[in-house]
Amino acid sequence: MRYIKLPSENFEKFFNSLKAWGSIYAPVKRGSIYSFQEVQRAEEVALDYNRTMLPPKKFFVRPRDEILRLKNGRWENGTDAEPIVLFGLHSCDIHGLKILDKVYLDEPVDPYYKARREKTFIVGISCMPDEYCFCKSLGTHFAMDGFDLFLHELPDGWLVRIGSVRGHEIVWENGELFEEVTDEDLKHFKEFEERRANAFQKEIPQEGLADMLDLAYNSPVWKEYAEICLACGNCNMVCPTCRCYEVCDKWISAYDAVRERRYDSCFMENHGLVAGGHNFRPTRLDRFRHRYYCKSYFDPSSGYNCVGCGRCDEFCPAKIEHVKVLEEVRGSLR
């Protein structure tokens, strides 16, 4: 991997020479929340915020997505895909792209996942963990791939990691941007990342946790949580890995339709309703632990299907935390 350092004073040439890419999409401050917009100028983006309430996901899997469209007796493709710029990503939130990567472009590859995935430019940004964050207890802290360029803070400055043959492109067309990395440059980016090792207030312990769920099935700290919790989904809608779908037939008119991909989520009842009227998770405690079980599962090829983001905590009604309830289950086997 080549390191280069993008100055400070050239850093909105640098997000300016992005477009020649596409349309840039980035986090920007929405009343109390952060959201991934549409911008212009580099000032408009929030370079120092925590986490976006939908993740980048939604630029992929949108929440509602026309796929089909019946016209004149025939349905159509409804495929668009624009080349776009998704500037600001987390490492959390790359590694969240790479477990969809593994869902959506195995066997049988999903045509419009894959399609947007091929023409969207990547820019990575670091970032400080504030009291929801643990994605250092599940490696998800630091992105080694899954990015074109991703940018970490110096004093006057950006070390700039460069992760893809179009990251490399970006930068020779660019090259009058960037300086090569000092010592004094390396030297700063060990000081940040230990000063942000050191900041996580969460953590989840991995050891035995798999185990652990195998063991606390009954565990009664379950029906508790589940008690408290609205099951209103909204730990689905904003997670990053989750990715429950229902597809639905639209009639516009007599002759017109259009298929729609939309979010679901595992916490609805009808999510475990199959043909014949039998529901496999028919109450909010079976629906409640599942989650945690769907969360927790390691899969040796791809780690969790969690990456420690803090969404579900942040966004939770009934402020349940992922870790606290992880926690308690693991204590209730002592």
Second form
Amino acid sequence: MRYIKLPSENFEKFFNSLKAWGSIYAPVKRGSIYSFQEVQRAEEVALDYNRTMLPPKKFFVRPRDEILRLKNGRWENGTDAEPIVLFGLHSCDIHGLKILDKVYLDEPVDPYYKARREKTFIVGISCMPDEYCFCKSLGTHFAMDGFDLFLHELPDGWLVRIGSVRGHEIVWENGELFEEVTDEDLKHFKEFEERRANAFQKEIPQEGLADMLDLAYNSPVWKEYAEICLACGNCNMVCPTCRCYEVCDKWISAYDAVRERRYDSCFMENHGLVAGGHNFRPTRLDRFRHRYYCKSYFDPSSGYNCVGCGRCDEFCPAKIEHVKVLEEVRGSLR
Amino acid sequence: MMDKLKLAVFELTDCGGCALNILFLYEKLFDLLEFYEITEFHMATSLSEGSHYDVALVTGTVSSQRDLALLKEARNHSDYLIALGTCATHGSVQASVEGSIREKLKRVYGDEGNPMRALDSKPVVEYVAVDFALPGCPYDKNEVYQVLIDIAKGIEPVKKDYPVCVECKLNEYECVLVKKGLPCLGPITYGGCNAACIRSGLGCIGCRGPLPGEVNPASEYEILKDLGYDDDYIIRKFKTFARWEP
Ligand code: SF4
Ligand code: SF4
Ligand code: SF4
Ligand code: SF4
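Could you present the same protein in the form predicted in complex with the partner chain, rather than the form predicted on its own shown above?
Entire complex below, previous chain first.
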């Protein structure tokens, strides 16, 4: 992987050069949350954000997406895919997209996801964990791929890792903005990473998690938490790896309709409902437990479906903490 | 061209908003008129040629003997009956006033008795079986539009199965409960309003009534208590639009 340096004074020029690729979307502050929004100027970007409420998934699988349109009795493809730049993704979210890739790009390929993914230029950015982050213990705190460029904060600029051919091209076209990396820069980079590694306040002991969950299906801890869980689905809606959606048709006039897909949550009644009226997960207990198994268990060989971003904790009205639940479940086995 | 379906709108005791809301579909009403003829709707037609309706919309609560008779008439003469609006589905504000009808009449009218033959206000669903219940004070007019076109096309309309929080997140509104400590009933309230109140920075007041099933009012209550709201306030908030009988 090639490393180069972007001095602070060239940051804005570099930012503007990305517009050649497409519209730029970056984290901005809205009230007390952050959200990926279209930005025109570099100063609008909240470079030191911790996490957005909705993850960058929303650009590939949209919260609500008109996938087909019924016009004059025929269904037409309804979605579009414009080239965009996603600026400022954290490592956990890049890992989140890699997990979604496995779902949406494996056969059968989701054409909407694929088209948008291919047209999106991804710029990662380094971060400092807050009290919710636990990506380090899941190994998702550093991205080796899944981005075009990755910016690491230095005292006087950015160390840039180039992660793709497209990334190389952008750097090549704007060669005058970059410098060679010095030993001093590398030292600062390492110092930053060390400071960061020591700043994590939460970790999930991944060791034996799958075996543990194997034995823990009937743990009383699930029941205790199902008593306080609201079954509101907020944890699913904000999760970068949740991939469930619902498809519904909507009339826009007497004879024309759109087919829309929208995020779904396994806390909802219809999620486990099958033909004949049987429901696989009729109770809150079933649904609460299911979410944990989906995140940490079903296919450990391909990695966990949780990247430790902390969104589910930050936005749970009942203040249920992901790591704490799993630790208590583990504890109940002893 | 197939015969149009006969549509009726009946209004029991309510503010009138839910019946009027149908007219607020404006030009979209013409889409409905492609499939329906309105044979009974005191706000839109002088026709009243009862006997049989394919679809009947009933708004309001049963609050008098007249309401009850009208509701029975609507039920007996319609194939598909929709309880429309929170009055009809949950009782709304008037049904949430506690105490017996006798005491209430006495407080207002003294010893005059019960000349208008009032009943304790109750939602439509407590008296008759309905084919579909669409809450909201008022309901989202686009929802009734979808339901009526579905029925006209022979599609069974789908009941929403999620609370307000889901649409709140789909719109990426800042969560006022988690971030501002506002008393938001979104986690336990029947979704479908597209989180209109949260869009304005307000907490959900529960106007669509409780989402049935696995939601957890007891936990919502504890969360609001932890935020410093007192018992009385929370209970009144819970009971504004529906009599919670958990
Ligand atoms: S389960 Fe929670 S911490 Fe894990 S990826 Fe999803 S939102 Fe983030
Ligand atoms: S089953 Fe639940 S936890 Fe798993 S991806 Fe779907 S919504 Fe998320
Ligand atoms: S956000 Fe919290 S309360 Fe809501 S469903 Fe998830 S765990 Fe339960
Ligand atoms: S603001 Fe209210 S409706 Fe929206 S997510 Fe928060 S609790 Fe749910």
